[in-house]
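Consider the single chain below, provided in structure tokens and representing the form predicted on its own.
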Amino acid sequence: MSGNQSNVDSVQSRRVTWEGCSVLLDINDGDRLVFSRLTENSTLKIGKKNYSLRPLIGCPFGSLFQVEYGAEGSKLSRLLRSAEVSNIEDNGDYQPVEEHRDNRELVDNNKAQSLSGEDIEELRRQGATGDEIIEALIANSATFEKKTAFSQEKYRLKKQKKYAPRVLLRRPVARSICETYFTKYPARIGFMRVDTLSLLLSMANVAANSDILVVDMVGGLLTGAVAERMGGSGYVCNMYLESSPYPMDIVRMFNFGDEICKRIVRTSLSDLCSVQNDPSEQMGHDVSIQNDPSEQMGHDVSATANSSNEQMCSHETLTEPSGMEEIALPSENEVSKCKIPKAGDKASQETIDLWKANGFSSLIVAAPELDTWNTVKDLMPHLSHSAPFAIYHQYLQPLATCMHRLQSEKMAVGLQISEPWLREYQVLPSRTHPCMQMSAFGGYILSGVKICNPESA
């Protein structure tokens, strides 16, 4: 009973921000997206001024903040929706109003506004809020009443973004992180769109109590999305085929707890293949080493050197910064103070032996820089029979070649190459239509099910 109560408390505590957590700040309804880590000294630059993010600590995700002006200067203050606004937004009985006005007689000659910049600065010095400045601009506009209702709404929104910017506090989850990276830096996630990411998880049958083998060369986005869906049950094995692990800095933005971070492990392909040798050969090798103490000493020294080199290489890769300009990465003092959980420890030998005996339940590959067929050929033996797999690539030809080889060698069934397609719509009263700018390409996914081929065994 106490354990269930603690789980409920931990879930409820995740609904509000805390010091040291990662957040996604949506400025002016998607005009600018910023990742940040909430600390006492973290700031956000809006326009030419820096605003402290301290008021955001302890607020629920989804809270809306607005820049307010006062005697002590401007700051971010939480904006609470009134009951009237809530009733208007929740009311679905919208009746279109017949419009008799149009904008054909409006001339843009910069003479319609009688309020000057000096007057606006004087209002700010007097402590006027952003909404009061907007109302003053509307009252001093000679053409506002002549505009259509839609034009008036656009005018209000434009002035609100300039004089009363708003910041929406969003929770960084797989969807929001993928959308933000795809909008700002798509090359860092291999040009993977959010619908492609969701299809990868579905086609690989990612669920709780699974052991998922992941080759993630998209910054850790795939690893974090798999761990988020599994919810702390099962293991996510981030495998690397080279000498050093692939960076997965994006995982830190998911705000995972200790239980989920412990389920995200790393291992190399050589470590997983080394345990598959014949036990009798390994036993004979151990006996020969015991008979020759000098050889044993040399073996221990070489093993220690290799282990130290591997740890040094891994440490350099993990501490490499992600390079995103608008991510406030924590310093060493902040990490020790906030106790941010760390994911990506090396898998234990016991866990590796378990994977060797039972195999992984599914495979997901997102490695645009590697040869697709050679990578899949090396990883397929580590899957259990009838295990699904999903492979993402930006281009079609590598997946077509891999699909042909899998068919010719009878390694999988149910092979298909999918091309995700997504179209975003603007949904507004009397103005619902597809967005003017959208992505027309989301990559390709090769999916299938591994089978046991007696001829190749």
Second form
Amino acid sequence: MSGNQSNVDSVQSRRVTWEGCSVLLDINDGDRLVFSRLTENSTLKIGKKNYSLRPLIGCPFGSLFQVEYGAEGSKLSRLLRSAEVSNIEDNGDYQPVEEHRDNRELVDNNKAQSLSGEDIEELRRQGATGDEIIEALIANSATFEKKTAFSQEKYRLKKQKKYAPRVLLRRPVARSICETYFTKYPARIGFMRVDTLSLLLSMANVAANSDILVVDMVGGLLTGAVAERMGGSGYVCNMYLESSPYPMDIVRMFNFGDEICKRIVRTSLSDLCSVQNDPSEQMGHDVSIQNDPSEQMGHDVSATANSSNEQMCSHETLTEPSGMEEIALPSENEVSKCKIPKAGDKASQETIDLWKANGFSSLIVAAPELDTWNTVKDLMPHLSHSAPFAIYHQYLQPLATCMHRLQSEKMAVGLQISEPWLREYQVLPSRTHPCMQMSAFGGYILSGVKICNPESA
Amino acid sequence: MLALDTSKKLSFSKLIASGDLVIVYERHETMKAVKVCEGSVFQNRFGMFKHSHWIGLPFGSKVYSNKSGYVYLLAPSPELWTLVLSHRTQILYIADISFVIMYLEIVPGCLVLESGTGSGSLTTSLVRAVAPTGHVHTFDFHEQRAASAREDFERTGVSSMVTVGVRDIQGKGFPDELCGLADAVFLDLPQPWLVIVSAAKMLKPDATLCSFSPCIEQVQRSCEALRTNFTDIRTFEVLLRTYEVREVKINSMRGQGGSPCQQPPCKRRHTNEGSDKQESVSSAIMARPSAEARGHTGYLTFARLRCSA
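Next up, the form predicted together with its partner chain. The previous block was the form predicted on its own.
Every component of the complex follows; first up is the chain already shown.
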């Protein structure tokens, strides 16, 4: 299985799961989203039971599984194509028929269904499939025939979710990871919505063969998304401005192979600013002059970062004390057994020297806890000529202040503060309208292009 | 425009050379793409600029005209290109473009099919997303526009990554030789539902499709057609709201109460400690949404090709 790691980065082979890969499980059409890792022993809890995830290993992403009841108890089994399409909503033959029924006589008093919970259990014991139970419930409902066609569809869907739950195997990529976090734990990603993230990547011209400077205080989502779009070339420099690096746990969910992981490196601002062989230039306490001690310190830094990753404690629990059970992080044993490549090693001195010589091609900042203007002011000199930048913040004021300063000090042009707006639509025959729920807020972005102004040396 | 290999990267050492494409920035939303040429001259309201003065300068430099006006010379990027390219058709802008690329899950190495090419606005960003190992096949049924697009791709230096075909995709579908190879398909056509079956043949299982349509009726028909072979069908609208930032002077009267109020025209400009009515001028940075905004571009419908067993 570990042989797959070598071609994990090629777009082709990433379409089938392998042992040790990270997956996003979508239960009942988005009702519940769970990140997991497919190992021999991993399980998923649905209702009161734990189901082994082993049947999912080796299946293509996009496969659908349903809970099946068999002689040995229930398990997840893969749904074949024909069974998938049995869902009414997917029926392409919808004919708009005049609907004569309405709900004037329907009273919601819980007395319509004549099958009891015990009856259903009995059916299960007799080997009935989920779909058969649903048919039985429909047959025993006094009000089903009186419902409108749409209402019947909704009823069927509701029963299916309860008695024949389905699990969709999704690929964790920037889009799905961001959407899931935004739905479940938005605070951990600083309320960065998926369209906002996509704008950051465009505005900062994220592409292959670039050196992109990133200040990521949103759990590693930004770093991972940038690395994904660089595809294994160039560097993502995850920079920390204080004494210790920021957590980057989300990067591990992307299933990056070695090639991409190597490209995600960390460095501190003081390391970038320090001049070799000149002790008076040191700005931070963790900078050393010779290569050897800094290599060792680098190892310590990344070890600390990794152990905090494993526990996922310190930073995470402060912001979101509950709900952590849905993210199954591998234990130390599992990590070494599955050989999950690690990202976030300290940048080598050679690489740092290159950055000092050439500058970074662009900058993205998502740092709610830092002062925006001071951060940008410190980082701008490290950007190449005409480099674009994109600064994300939940609050407008810090960006307004930063924009004003950049303007008055003539450090950038093309400055713009944008607020993305996203609305989803339900498109169904005779039922098309914007969705009832909507995200009102996904953050603000300040974007611009660095200019070289000889007037303000 | 794109660093197709590491030697072409933007850096401190890369200077403007003859033959380079630069984006001349006059002010916000007034920019122009210019190809630098030793003997040429650029003219605008600020005066006349000689290209020879530009050569050897770093990108991002401020350059002056013969009349002491100035502009900035920026390095081209797909975003800037979208703002300066000539519109042969209605184009897609950054909000839609960035969302499409993320939602189609396009990464380096992908093979992407697009129809129609239009003015190549999205195409340029698609190329960036798949570079250096992927490819974009884009089709337009208008021969002239296809030719203009090819010229633009030459100008921006991305032609090795994109193939422009003249083809009526609505009538004929995508070419058979691309069957089963596409990681993503993008449609910007008047009747995209006619192309769904062909698109399904082109895509790998679980691969993504996007259709951009200005009208809701088009969206409805497309979604109906998608239901047979596609899943995860979702339709969105994306828009950008921009903000204006200004430094506003606030005059506040300090004295009894000390609350700032509407001032009659004031004479004193500095705080005068000797008097009992003190007045100070401070300023605050304020932001407010811009009054104008784009209300609608189009609906974006995304879907995934179902996996077969």
